[in-house]
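Given next, in structure tokens, is a single chain: the form predicted on its own.
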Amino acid sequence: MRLLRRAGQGVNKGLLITDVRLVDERSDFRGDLYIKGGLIRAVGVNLRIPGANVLSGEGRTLLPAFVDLHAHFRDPGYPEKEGIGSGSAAAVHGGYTTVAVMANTAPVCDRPEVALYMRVEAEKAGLIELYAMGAITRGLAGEELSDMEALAPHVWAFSDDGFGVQRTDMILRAFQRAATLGRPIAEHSEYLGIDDPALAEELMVNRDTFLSRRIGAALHVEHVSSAGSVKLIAAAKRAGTRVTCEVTPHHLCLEPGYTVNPPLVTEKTRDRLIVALASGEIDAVATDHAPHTAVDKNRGAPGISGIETAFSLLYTQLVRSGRLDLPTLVRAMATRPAQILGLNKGSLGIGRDGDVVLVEEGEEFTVTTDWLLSRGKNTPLLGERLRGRVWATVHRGEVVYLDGKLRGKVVG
């Protein structure tokens, strides 16, 4: 990392990131910033820090870093398809510091330990924070609830990802054990046996909906991709229902054609989703990353490996497009997301933890399996050319990925 002009040896005396332009949801000026202790200490034009490591931008665009709610991470249980620090360096390569991981592991995270062993990896391979999911059920077979009580000081939220709970018996004891843990409930929403798969998210969305708002507890909706959802969780916020929801990046900008769950749409529902995610009624983007191996994927197996593409793509085609501003995709990526999960993160405010991505914006690449630090090279965006590359991302003021190189050995 011979960009960064470090002060004195052995001395610590922060980072100061020149040059750039600064952009969050409430701001947009070209300045400096300065990070010691893990925070945000100073914003301003022409920063004068004695002794500080210089990283200096040259022009480029700082952004809160990206918060994830929902990846895969394969660990424990599919080394082939992700590893925790192949992940790892796979989010901060997209511009990622914190990722929630969801619970379809092998074990199933449905006891402690295995959210214990998750959250290890990660700090062994020191790139990102990791944010387990807990199973609602055990197993994730929809029968019988997981012990959420010994895994809720664990995780940040329950989700049987991959499958919605059929049971109304089963969903309705989990919001109330969930209201009472002061956890969310993340649902999957989709009834089987329904082919039409909008109607099949729908039906769920409102049946969760509305149990949320019965019984209090918090609700986060995953991968919204229907219109009709969108109209039933908006409505259930006017209500008061404690409910937020997340889109893919695939959903709002990709062709149907290739394999994922829900599938992916026309673009009259994509239109309205990018309405949607532009005026707040949808309140994040999360990548739903899902590295598969060559084998499964041939097979059918559904998913894209798209964390380290989900900026760019969604900057090519909504920013320099001009359906969404840039404010509005940082709000999108990493404002929302943080308040989501309760963290100091996702603006460029004092105060703030020392969390940011640095972006070429006009710089154009092309997505190569070569080019991907994640195992899974399960995308249709290879060969594709993109804008917005991510040039370093800084987590807690430590640069751990810059031009290509990430810091230290990682793991997994």
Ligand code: DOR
The other form holds:
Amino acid sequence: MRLLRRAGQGVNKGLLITDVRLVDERSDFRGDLYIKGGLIRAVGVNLRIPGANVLSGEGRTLLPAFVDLHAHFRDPGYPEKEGIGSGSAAAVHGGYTTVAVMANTAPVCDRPEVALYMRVEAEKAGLIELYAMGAITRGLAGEELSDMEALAPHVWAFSDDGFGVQRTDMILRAFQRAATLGRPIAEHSEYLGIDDPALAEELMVNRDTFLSRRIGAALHVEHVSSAGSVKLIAAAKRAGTRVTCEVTPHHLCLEPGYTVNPPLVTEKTRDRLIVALASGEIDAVATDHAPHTAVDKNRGAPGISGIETAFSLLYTQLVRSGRLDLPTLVRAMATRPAQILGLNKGSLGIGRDGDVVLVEEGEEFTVTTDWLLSRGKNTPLLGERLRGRVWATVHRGEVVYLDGKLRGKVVG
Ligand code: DOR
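Output block for the form predicted together with the ligand, input the form predicted on its own:
Below, the chain from earlier opens the complete complex, with every other chain and molecule after it.
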């Protein structure tokens, strides 16, 4: 592997990444970082670790690897849209080492076997850590609760993503069970049959924040897309409700004109979402990576294949323009999502998992279908030039992506 010098034979001497700008939520300085046994062991200036494998960062920027709370890998069911291997490749290409995947597969992830299958496939691909979401209702049909007790040990949260749970009696019982099981309810907040998307979202956020507080179960609000929802969530947090929320890169950065659910929003709303992300009212960025075949997209399937462009889009549009600083973007893409998932990741502190990403802040590149490793080429960013290129992704001390190569294999 280029730039990777191995000293010492057969023994894992760890990985020393030198000559980088290290940025996390709390710190920003030039130096080196050393990972051994999967954990960050040392951070400092001019580190000397005899026998370590050395990856020279040559002045690039080192961040905690990103954690995605919301993606769609379409296996089982629709591997032509995305497989767990291709989704994992796309993830590390985008600087992610941890991905939570939604339950709208076929069969739906409403039973442990499906969650286990996804986990095993991700382990076979060996690039990322995958966390499954379990369906709230059987078949995502909204009529009968899934076996949440059986699912709980295998999932981090329950969600019917793609649909909001329409029936109040159903979501009430789901919150009651989730409280007992110690798992959050992650809601796609959308009442069907209401023409105004913001109102459809806010009504459900209002219902769910109320129930979450009343029952005492954690709520995670997915892809927030209205100023009213931000206000409701902020008020609920102030009142002590256990609520967190996410926003997608496309709801922060893209003008309406591409089909996605919830729909893209006006500049005024985007500005409000950006302010809420900067202030921490919105906890996290999640990609809602939603790969589709060209045929399905042409038929109107909603969604953007976005896990590979998330960082570069946000870096180009928000950080370079001075609207968000890099440590705040790191908080939203790594620190907070890792905390929400309960993982030992998301910062460059000693003892944290050795999951890091190296980015080239000034490097400009063009998004093309060949550049995307996802099977889903459905993105309005094709042909766009972005900065903040992901150069290398390291998972527990192993270089899983480096400069166009997956674990040493050329891709794209
Ligand atoms: O745009 C979307 N696509 N929003 C969703 O909620 C579901 C997703 C999908 O599964 O394609």
